[in-house]
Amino acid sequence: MIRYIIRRLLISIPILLVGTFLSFVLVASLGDPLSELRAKPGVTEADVQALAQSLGVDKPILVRYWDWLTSFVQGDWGTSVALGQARADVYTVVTDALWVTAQLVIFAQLLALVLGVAVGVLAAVRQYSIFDYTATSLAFLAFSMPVFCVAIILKSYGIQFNNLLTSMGADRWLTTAGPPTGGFSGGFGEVIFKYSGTFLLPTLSLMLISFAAYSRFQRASMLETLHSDYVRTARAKGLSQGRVIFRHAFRNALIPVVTLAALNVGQVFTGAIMTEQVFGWNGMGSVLVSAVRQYDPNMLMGWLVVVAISVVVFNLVADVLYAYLDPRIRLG
């Protein structure tokens, strides 16, 4: 096992390399960081090569790429070269903006993991049921809402229902514009009654369209495993159903679900994107969003390299979880 995770992570850096290099030509074709600068009246040229001179940006790109690499390996990040804002340090602003899309996200797909493959499971077992049809349709309706919708309309009810608890002289629970500034404070009761009624809404929106999707993988991958002949066999020695499906079929039938869930990682920060901005959470959407609309190039190359790394990390998770899951992997 130790020798099949060292060779995925060798595979693993070859494969960042290329993705921060295709990442950072895009977004030095997306633009010239230094154009506003040039249109402000009384700005020379001379001002504007002594800045671009500063920054790098005059130099060819692969030149510009080794510089980015070389620092970034070393912890320096680059700084924010937006017109008109401070020179931020891109990773001390990537990495809180992360922390607070990470709350929302680890939980969010935790919780899909486990209702999806529950579900999934079930369905599968009392196939045709009124269970699996209600869980089939439920799925299919969360597959046909975007999320962006889904975060609406949830804090439209969630606005409501504030309102409710204000008219009955109770305090208002369900957050709906952004995590507490000051933390969560107080008492074990009041921080438990803040922390749930912030992340409810946020962590349902990016959770049902994942749990969805969980669902009927699951479901697909455990009906077909059930209907293998090995399950038939383990059946025919008299096995119990409990014995057949949790030691024999379930074990089995998680691998898609893996699959789906280290694929699912770029969608899943898209859905942060969209759920932050109707929440108002300043994490890794406010900071894409404010990265593309100033053209901030040292920005949005943290922002990429913080979802790609994310992405290649979830996928070595999953291959680390088959070769456990399925053992004929890592010895292939």
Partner chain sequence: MADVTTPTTPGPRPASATAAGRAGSGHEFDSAKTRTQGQIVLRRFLRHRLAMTSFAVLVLLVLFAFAGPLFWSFSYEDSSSGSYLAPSGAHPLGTTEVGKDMLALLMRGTQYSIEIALVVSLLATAMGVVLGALAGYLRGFVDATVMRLVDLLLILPYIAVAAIIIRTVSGSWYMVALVLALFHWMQIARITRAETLSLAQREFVEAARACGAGTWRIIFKHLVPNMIGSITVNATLTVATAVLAEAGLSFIGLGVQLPDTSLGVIVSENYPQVVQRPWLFWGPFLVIVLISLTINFIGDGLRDAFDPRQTKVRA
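From a predicted model like this one, the values you see are computed outputs, not experimental measurements. Residue numbers count along the first chain shown, from 1. Just so we're on the same page, rigid core means the largest C-alpha set that superposes within 1.5 Å between forms. First, how it differs from the form predicted together with its partner chain.
- Residue displacement note: residue 313 has its CA displaced by under 2 Å between these two forms (rigid core superposed).
- Superposed on the core, the two forms barely differ at residue 130: its CA moves less than 2 Å between these two forms.
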Given for the second form:
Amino acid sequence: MIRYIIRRLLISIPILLVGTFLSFVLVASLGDPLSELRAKPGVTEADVQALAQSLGVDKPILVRYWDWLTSFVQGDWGTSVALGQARADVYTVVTDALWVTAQLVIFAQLLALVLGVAVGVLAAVRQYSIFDYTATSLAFLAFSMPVFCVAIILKSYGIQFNNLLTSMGADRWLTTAGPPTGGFSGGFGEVIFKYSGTFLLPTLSLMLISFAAYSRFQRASMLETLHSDYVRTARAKGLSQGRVIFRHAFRNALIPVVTLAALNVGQVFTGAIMTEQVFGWNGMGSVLVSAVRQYDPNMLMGWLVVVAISVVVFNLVADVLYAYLDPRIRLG
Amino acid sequence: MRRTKFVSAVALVSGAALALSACGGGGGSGTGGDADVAAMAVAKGENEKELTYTSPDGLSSAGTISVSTDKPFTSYNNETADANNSYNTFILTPVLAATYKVDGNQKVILNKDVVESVEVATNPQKVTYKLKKGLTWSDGAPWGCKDFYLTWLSRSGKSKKADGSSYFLPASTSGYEKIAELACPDPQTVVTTYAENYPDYKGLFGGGDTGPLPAHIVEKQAGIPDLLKVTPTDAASLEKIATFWNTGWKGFTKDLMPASGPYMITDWKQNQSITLERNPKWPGPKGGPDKIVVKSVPDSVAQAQALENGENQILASMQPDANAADRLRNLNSQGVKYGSEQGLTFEHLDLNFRNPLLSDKEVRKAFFMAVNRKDITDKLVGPVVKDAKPMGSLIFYPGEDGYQDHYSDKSKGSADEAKKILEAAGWKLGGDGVYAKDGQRLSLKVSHTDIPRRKKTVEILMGQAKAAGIEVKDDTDPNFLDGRVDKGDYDIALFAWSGAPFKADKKPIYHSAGTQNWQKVVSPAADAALDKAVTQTDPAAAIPLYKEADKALSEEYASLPLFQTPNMWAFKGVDRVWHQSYFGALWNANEWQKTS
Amino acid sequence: MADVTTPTTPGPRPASATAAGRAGSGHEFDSAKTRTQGQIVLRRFLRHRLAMTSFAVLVLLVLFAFAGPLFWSFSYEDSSSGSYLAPSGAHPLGTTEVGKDMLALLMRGTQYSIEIALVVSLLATAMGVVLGALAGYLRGFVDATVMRLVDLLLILPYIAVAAIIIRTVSGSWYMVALVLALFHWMQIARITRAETLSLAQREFVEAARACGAGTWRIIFKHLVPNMIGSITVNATLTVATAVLAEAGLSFIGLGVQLPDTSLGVIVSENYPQVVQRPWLFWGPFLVIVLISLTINFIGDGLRDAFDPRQTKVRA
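Pass me the form predicted together with its partner chain as well; I've looked at the form predicted alone already.
Starting with the chain above, the whole complex follows.
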């Protein structure tokens, strides 16, 4: 198993190289981060050149990629080359942003998984019941809505909800712009109040689509196992309904959902980027967008590497989980 | 326009100064906001007659005030070319003390909190600043002439390496390069001697940029015992100083970033928010906010919602959006006050004289006539600034002495008149609804970078031109400003000149031999007037000459100014806020008081 | 990715006995049998009321988008109307900031969104099925290569690649569709591969191989028909996913660029009006949801129709 994991990680290195190389070349060859400087009255070409030289963006692209790669290998992620960014340290910017986005992803995923599995199992066990129909309809509705639209709607009504709270004499609870400020200051109650108010809307928006997918997936896979021979056999043996469902069907039905959840992290991450934009959480989304807009390959590389490593890790987790849960698959 | 949040407009600001003429004037006249907001352009502590500022007494504490703006703060040293942007100026204005302040009406006022007096002698021009005694940085080190010396050393462009390149990489040397010598007879006296007359001296050392940076920090970090002994030829020391100055103030290290103004930076979460707290060493009266948190919220609609939701008390956006403006106006009943102004940047269409179609003046005339600038301005700026008007000059902003509308009669948005001009010049309307002459269809591309507002401009333009039998195609190219515009690789260019601070900067753009005259406009009359104007020493004497050039240029039908880009702000629970078009909303933050 | 039958579960072989039982048994690979099964699937689908209703709604939407402009008095190019006019007889959905008729825009946007989604689905399914089946059947080197390709594309987040390509190459609708297709085949490939892995162990495949059938024949004659259910369902669902993915990309400004447009572009330009001028937001929003929802229901109907163990047709 360890050998398998190491091999998988090693395999991903060349993939990563190809990916970063393509992105670097594309971004660096197609735009000059300093171009806006030219639209400033009185700026001469010499001024632009001096800055380009100092930032190292005057060199050929291959040299720049090589420079980036060699320093990256030594742990130096480089600095931004975009105008107005003051050579911001890529590592700091990207890891800070990752943490902002990760908070959203983690909360949303956990919530989605727990709720999704519960609803899915119930819906499968009570197939064609009112509950099943309601869950099915809601799930369909949820994943037919773009994440950002859900966020937009929740946000607009969140503000109205706050107005309602104040009209009843309470404090405003839900916030709409940015992660909590001020850290963990204040009493326990205050912190809970603040954090829940800040996290509720974005988490809810982001959770909805995964929740829908997991509940559907769990339902389908549960139905599949419920219809399988061994479950029929277990029933035939006279085992209780609960025991059949949980010992035989549920465990096996969980495999695909858990795997999906690990694989799905990438997608949820994409959703988080949208949610983040609506709620002003300057996380990975805003870093990506400004890096691409400003032709900042250094920042983009840091971004890609961080995301790529996360995806590699989660894919690996999915495979290992799959092998662990399903004895028919062996990793080697 | 929602996507303005991703606009790459770095909002470059010129390092030195606005057009700082003592008589005031200037671009941003506060319009379109709530009536009582207009009066807020003047600071409480301002003496309008003497043009001085002293922090007002008797203010009570205003607690914590939360402010939102579009982009994050990026650097304590905003004067380097890679850091320079308006959002840094926004934050640093109350942090670094300056010799002059500029109020909401663009009036330049002497900052009496830190400066005793300023004397100006002529032949050669010599400006002597008498600073107040006992002023210190927030870390206790004295604030004085040495800090001014650092500014001059780093930004005069005089510190050159052997190969002629500069040690320092300043965003701009404008103005400072004219100071031949800066002397410190004592720590509270700064004597600047100019090589040639420079009427805009008030823009230096904080009047048009951020105030002087801490020299004692540089001394310590670069290992220089006495900065005053370092001359622009002292290679070894300069190398060390420049290395720190160029890159040393990166990121956030509280100890390296003291304040000389009323507020100091106490916390900074990159890309998210920055926290300012009252500087305990500030000599002025205490009062105003104890703490100011400035958050970066890229979407101005999200900013408006956060204000509505009570998360922030002040919103200040330099990338305003019609939707957000609309929303904010509708919050009036909830006690939200709204202000807006047209800023010091203007969008324009440059017609390329190299283009065979556009080299024909009649075609240029017809194109000008077909464009309905009022419609464009109404749709794109009108929602933010209620009575926004199209810009009528390439050199002056409305409100400045010398401003005259040269374009309204040339660009009426009349398809009929445009068609008449074309037909008189021998163009025939083709079956496809587009004019043609000698087998050449009248089809033009408008090139621009992919800023949403520009796309919308072209979108509207296309319809207007089509009505006049001119085909306009959209050419969105993110690289347009890089390697294309300066080579003249376009038919019509749509971009903005960002806040031309000095009229002298207009010469390279519109003079036939100018280095930034990319469209190759040639107007002998304008050339003559511009040549004369830049050699004047008295700004008042230059105005008629610039006016002359402005008029001559308009008669060439070369560049069609569209509108000034707007700024907007809104606030609730604070008594008096004005978003200064260059320095942002915090220029008088020390005066803010809470209202219920 | 949404609603997929689990691939590796043992159990009654797909497309066999129970439901199709009346048509006789034993001749697994008889072509006459296959046709009969197709008819059964079709009949099941036609009797699936929700799916059929969805299908009707979708057809109406398509008509609205593609035939609507012929009958509508405003062009999506016409920006001569006033800014933000309220809904009226002339402009049932009002006008936008630049003075365009929302209904005309909506038709145009729907056209683009549907085109993009169809292109994405077709390309992605074709790539995914071929590569997935090859990998699963041939294993070894081919499998490794395909899976590495999948890894590469999974490692590179599509949002970043799309952003880069669209920003630097072109933001036209087909470029967006291509990029999205490039990043939407992996799921289908993985599923196809997994199903192939399990199917390839079956006796009928071994039998076919023993009879000397070649790789392509086995894949297209034996494997793909046995997976046709999940392929069709996934292809259908990919259409829905693509509509949403396009909308998302366009929302953050990295998708379709003017002069092309799409529902995502329209929503992102008008969402701030959700409170003051709700029609500008809810119009395009509802169309997105409707397209996506109807397609999901159709996919669900197809899944039920393809599932031979399904004896009851749902309302």
